[in-house]
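Next up: just one chain, as C-alpha cells, the form predicted on its own.
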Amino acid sequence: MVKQASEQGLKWYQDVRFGMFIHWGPSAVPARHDWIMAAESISVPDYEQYTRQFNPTKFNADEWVSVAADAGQKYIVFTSRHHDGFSMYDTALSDYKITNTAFGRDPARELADACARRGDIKLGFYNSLLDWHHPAYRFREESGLAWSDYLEFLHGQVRELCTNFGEIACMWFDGHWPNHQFDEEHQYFMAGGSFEYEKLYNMIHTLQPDATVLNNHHAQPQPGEDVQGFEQDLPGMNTTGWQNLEISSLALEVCMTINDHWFYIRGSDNHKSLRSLVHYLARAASAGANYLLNVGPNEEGVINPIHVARLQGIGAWLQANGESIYGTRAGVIEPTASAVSTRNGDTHYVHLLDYISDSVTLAGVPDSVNAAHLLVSGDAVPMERTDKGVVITVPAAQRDPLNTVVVLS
C-alpha cells in the first residue's frame, strides 16, 4: 500500500493557499530559453560552460524569504535540480553541483536556514525526474550504465532532500509526461523505464510524514500523490489543451508565472498586472486550489524588481483580505465571469473581481445566509433574495480596484 501525507500535513497545505515557486540555475547565464539545452540542442560539454560562469554573488536567502513572506506566501518550492541535471544544493551524489562552482555556496541550505529563522514559512523542493546530463539517463548504452543506476541517483537525491533540510513542505516532481507524444527530436531528452513511484513516494512519506507530493505529469494522480497540479491553468478551465483532466478529490495546486517564463529570460517583459495576479489567487482558492506563483532570479541571484513589486502588492491586499483566502475551501456559490467565492465553515467570501454594475446576482447561496458586509470596513451590504438568486449591492465608492470581498453569513 502506498502511503499518503498525514492529515495534519494536508490540512496545513490547504490552509496556507499561497506559495512561491523559484526556478533558478545556470540557464540564467545565457537567459534565452527555459529549456535552452533542449531548445538549442546544446551538448553536455557546451552547456557546462554556463555552470562555470554561474556565480550569483548577490544571492541573499533572507531577502528572498522576506519577499515571499511579505507577499503573504507561506511556502517556497525551490528547484533542487532541473532538467539540465545541475544540482542547486550540495548533494553527495554528484560533482555537477553549485558548490563546485566559483560561488561555492549551498543556496538550498541557506534558504532552509532563512525559513527556520522566520518560522512562518516552509521550504519545499522541486526535483526533475529527467536529467539531460546524467550518463545513466542519457547515455546508458555508451556509458555501460543501467536504468537502475539512474534510479539509485534519483531516489538518493530525494532522500537527501527529505533528511538534510529539516521539516519540508512538499516534494514537487516534473519531467515525466507519459501521455505526451514526442517526435524524434525530443527522444534525445526522454527516457523509458519506471521511476518506481510507489517506492519513491513511500520513502518521502516515511521520512517527511507531513510533506505533500505533487507530480506534474499532466495525467490523473497516482497512489501516493497528495496534490493534483495544474500548470498555467485554473482547475476546470482547461485553457492549455493538454490539461483537460478530471478534477480529483485530492488537494489542488495551480502553478503560474508572473511573465511568460519560469526561468530568468533576458527581455521577457510581458508581466501580468497586480490586478490579474490577485484575481488568479482568488479564482484558484475558489476552486479549492493553492496558488504557486513563480519567480526566476537572474544569474546574479536577484529577483526581478517588477516581480517583487507585484508580490508586495499581493501581500498588501492579503494584509486586509487574507481571511478570505487562508484557511478557506472551495466556494459553493456558483462562480460567474466577474465573481467567485471561498468559504470557511458557514462563512462565505464573495470576491467581486470585475466592476460591471453596482448589483451582483449570486446563485447557490445557502439558505442559512441572512446578512452581508464588506470584509475590510465591516460596512453592511444590502442583500435581497429574488427568484434569480441573492442580489448584493456594492457601489463604486465601496469597491477595491483589485478585488472587493463581501462576507455572507
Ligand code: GLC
Second form
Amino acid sequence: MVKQASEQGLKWYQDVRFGMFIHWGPSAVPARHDWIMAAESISVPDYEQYTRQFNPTKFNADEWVSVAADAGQKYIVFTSRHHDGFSMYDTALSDYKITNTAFGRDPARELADACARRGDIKLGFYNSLLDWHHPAYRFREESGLAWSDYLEFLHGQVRELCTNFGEIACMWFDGHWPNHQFDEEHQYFMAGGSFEYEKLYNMIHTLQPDATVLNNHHAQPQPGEDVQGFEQDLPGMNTTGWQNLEISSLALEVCMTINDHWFYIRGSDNHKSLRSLVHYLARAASAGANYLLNVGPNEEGVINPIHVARLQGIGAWLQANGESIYGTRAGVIEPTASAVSTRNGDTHYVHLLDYISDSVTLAGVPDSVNAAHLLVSGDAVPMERTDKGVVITVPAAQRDPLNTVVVLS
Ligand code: GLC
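And the form predicted together with the named molecule, for comparison with the form predicted on its own?
Complete assembly follows, chain above in first position.
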C-alpha cells in the first residue's frame, strides 16, 4: 500500500490554489536555453565553468517571498536540483552544490527561513529525477557505479529535503519521460532502472504527512501521487499536443511560464499579458486546478521586473476577488468560451472573461441559486431563468477589464 498525503494536507493544497514556481540555477549564467547542457551538447567540465561564475549576490529570499505573497501566492516550488545536477542547497550527498561556490550561501535554506518568518507561505521542492552530472546516472559504465548508487543519491536528497527545511508544501518531480528517445551519445534520458516510486513516495508521506507529491511524467498518475500535473496547459485541453491526459480524480495543478521559458533566458520577452494570466488562474480554478506560475530569476538573483509587475497585478485582482479563487473547487455551471465558474458549497462564482454581449446565458446553474450580485461592489445583478439557462446582465460600466466576478447563490 502506497501512502498518500494527509487529508488536511491535501485540503490546504487545494484551498490555496495559487503558487510560485522558481526555476533557478547556473544555467542563468549563459541564459540561452532551459536545457542548455543537452541543447548545446555541453560537456560536464564546460558546464562546471558556469557554476563557478554563478555568484548571485543580489539574491534576497525575503524579497522573493514577498513578491509571491503580494501576488496572492501561498506556496513556492523551488528547483533544489534541476537536470544539470547542480544542487541549489547544501546537500551532504554531493560536492556539486551552490554552497561550494564563491556565493557560498544556501538559497533553499534562506527561502525556507523567509517563509517561516512570514508564516503565510510554504516552501516545496522541485527535484529532477534525471541528472546530467551524476556519474551513477550518466557515466555509469565509465564510473563503475550501479543504478542503485544513483537511486541512493536521489532518495537520499529527497530525504534531506523532507528533513532539513521544516514542514514543506510538496515534492515536485520532473525528468521521467517514458516516451523520450534514448540519446546514445549523451545518455541524456537514460533511466537504468525504476525510480522506485513506491519507496520514494512512502518516505515522503512518512516524513512529511501533509506534503503533496506530483510527478510531471506526462502519464496517468501512479499510486502515491496526490496531484496530477498539467504543464503549460489547462486540464484536458492538450494544446501542447504531448499531454493527452485523462483528468484523474486527484487534485490538479497547472504549471506555466510567464514568458516562453522556465529559466532565465536573455531576450525571452514574449510575456503573457496580465489579463491572460488572470484568465489562466480563473480557468485553472474553474477546472479544479492550482495555478503554479513560474519565474526564472537571473544570474544575479533578480526576478524579471516585468514578471514582478504581472504578479503585483494578479495580487491586486486577488485582493478584491480572492473569495472566487481561494477555497473553491471546480465549477458546476457549464463553461462557455467567455465565462467559467468556481464553487464554494452552494455559492457559485461566475468569472466573466470576455464580453460578447451585456447578457450572458449560463447552463447548468443549480436550482438553489436565486440571486446574483457583483463580488466587488455587492451590487445586485439582474438574473432571469429562461429555457436556455440563467441569463445575467452586466453593463459595461460595471465590468472589471481583467475579470468580473458575479456571485450566484
Ligand atoms: C519541463 C521542462 C523542464 C521544466 C519542467 C517544469 O519538463 O523540460 O525543464 O523544469 O517542464 O514543468
